[in-house]
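Next comes just one chain, in structure tokens: the form predicted on its own.
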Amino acid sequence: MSTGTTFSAAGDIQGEERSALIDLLYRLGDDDLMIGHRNSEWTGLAPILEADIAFSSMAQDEIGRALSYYRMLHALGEPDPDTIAFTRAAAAYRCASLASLDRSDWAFSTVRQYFYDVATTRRLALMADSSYTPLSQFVRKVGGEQKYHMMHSRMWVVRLGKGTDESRLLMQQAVEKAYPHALGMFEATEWDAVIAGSGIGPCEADVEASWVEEVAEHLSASGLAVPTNVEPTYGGRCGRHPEELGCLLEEMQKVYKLEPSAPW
């Protein structure tokens, strides 16, 4: 992915490369913030204590990553992280629909997390040599924690896919529901060519191709089938979201909006 050009700090990147980087960081941050919030909803409710702790920990990691992406945006002249997270209307968010859908049942949350973890793992690996130094340094730092997210979600897919007839059925239904939304994670924006051409990040088609291959292999090994003839659920990257996002934001932003100027 390297192009030989390096942008060492926010002041070094200008023009269309700067706009492309801002686009990418909003997508990365919004995805992590929303799925982190959804995962936090399992705290105290997961089927076993181990899973409860794991989902809570993953939610903390994901929200922490969102904060880091938002801080990078702030360095590029965008609003501060709290303003980015808690004051935008739904149409201003750039998250894929997979991240904002309701928690639903354990099978759906397991499949969603697995799909998300594969995409995140692949994307982080491809951004490790990003031409934007703050981004490359950050993704190398969080690669270790993401490895454990991946191990956890892969294990649960196998555990339920090869469990009982009921668990396999519920997992297959979850796969069918989540797969179109998962493909929406790779919706290209107008900045895709600039992001890839400048070495800031990967081409979305490349991430999708590696994701499809890995997911197909693991689902098959877990006794689950890959959906066929799937139409991707696009729209999130340009501000078109399912109704669930509006409900999530209403809950997530409520306390902040009571007194935006209060120190927390």
Contents of the next structure:
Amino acid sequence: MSTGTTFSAAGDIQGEERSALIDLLYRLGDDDLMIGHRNSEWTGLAPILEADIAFSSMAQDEIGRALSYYRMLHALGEPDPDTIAFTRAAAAYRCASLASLDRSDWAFSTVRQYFYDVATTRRLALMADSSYTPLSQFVRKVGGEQKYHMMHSRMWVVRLGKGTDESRLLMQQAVEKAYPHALGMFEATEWDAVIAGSGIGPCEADVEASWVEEVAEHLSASGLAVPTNVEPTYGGRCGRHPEELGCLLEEMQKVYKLEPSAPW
Amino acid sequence: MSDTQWQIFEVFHQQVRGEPHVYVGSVHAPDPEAALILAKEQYGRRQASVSLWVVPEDAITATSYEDVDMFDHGTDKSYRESFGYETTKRIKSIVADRTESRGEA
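Structure of the form predicted together with its partner chain (previous: the form predicted on its own):
After this comes the whole thing, all chains and molecules, with the earlier chain placed first.
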């Protein structure tokens, strides 16, 4: 339960609440950076031009959000956004495995984005009244953008789920593959209780419960089976990542590391 | 490369409520709802929009360019055009007066 205190700026939050906030912002920023990077890999390759433009444009939205979270971290005394994004070793990232897995085929990228969008939508809604003012302001700013992301990924899931036998099969396989990693988004960290207790954000179990409910409803409506008794893939929130993240970082950091002092 | 089998939808966007919807281009989509979603990123991401319309291409009946001569004005009929009317000048002078007096207030 929230203590009712409002932290209106970085200087107002100290002690364990500050550590909890930093932990949350790294998770949020790293998720957005990685999934944004993965989705940007579809630029020029998506099945149709319209999908290509929409997916690439939303990838930019995600990377933009990562930048916002990293700026909040910088205000809290963490390194500048470029340093945070481009210089850490894999184990220092806090993204869920869902965000860093290879883009695979269009079905997988679509399902992954849908799972991610539902989590993001639910999480943002639960952070709308965050006791950390910069965070609640950020939520208001991206609300409309996220509404569109949600419409877009819901549309793809239902169209492909109810498309042809082949598209339904590919979507079902993608659902089975992505689901354990999606549950991994809700891996609680040691700061979970402080985050919820100070009103900074929701506890992960609450986000998960509302995610599971919405996803089950939409998958069913899309003619897809909802996986049951799934063992979540945890580890991302404490720095244990799939190999794919290493490859992603190598590519993402390559240019930056050539000349870290170069202005862009 | 073979073309997509999806339908073509013509896209119209409105920049300000009350202004006309203006034609901006087309998208391929399986149905109107998907067309709206795809058109939003295609045409709404760089310019202000408050509303989009999508219309299936085959719902539009058009004149043929072969008949372009039917638009010709063979003789001087400028008397039919609104700028010829005294009313237009009166409206313009009223608007100008109001703008002026508002400026003084």
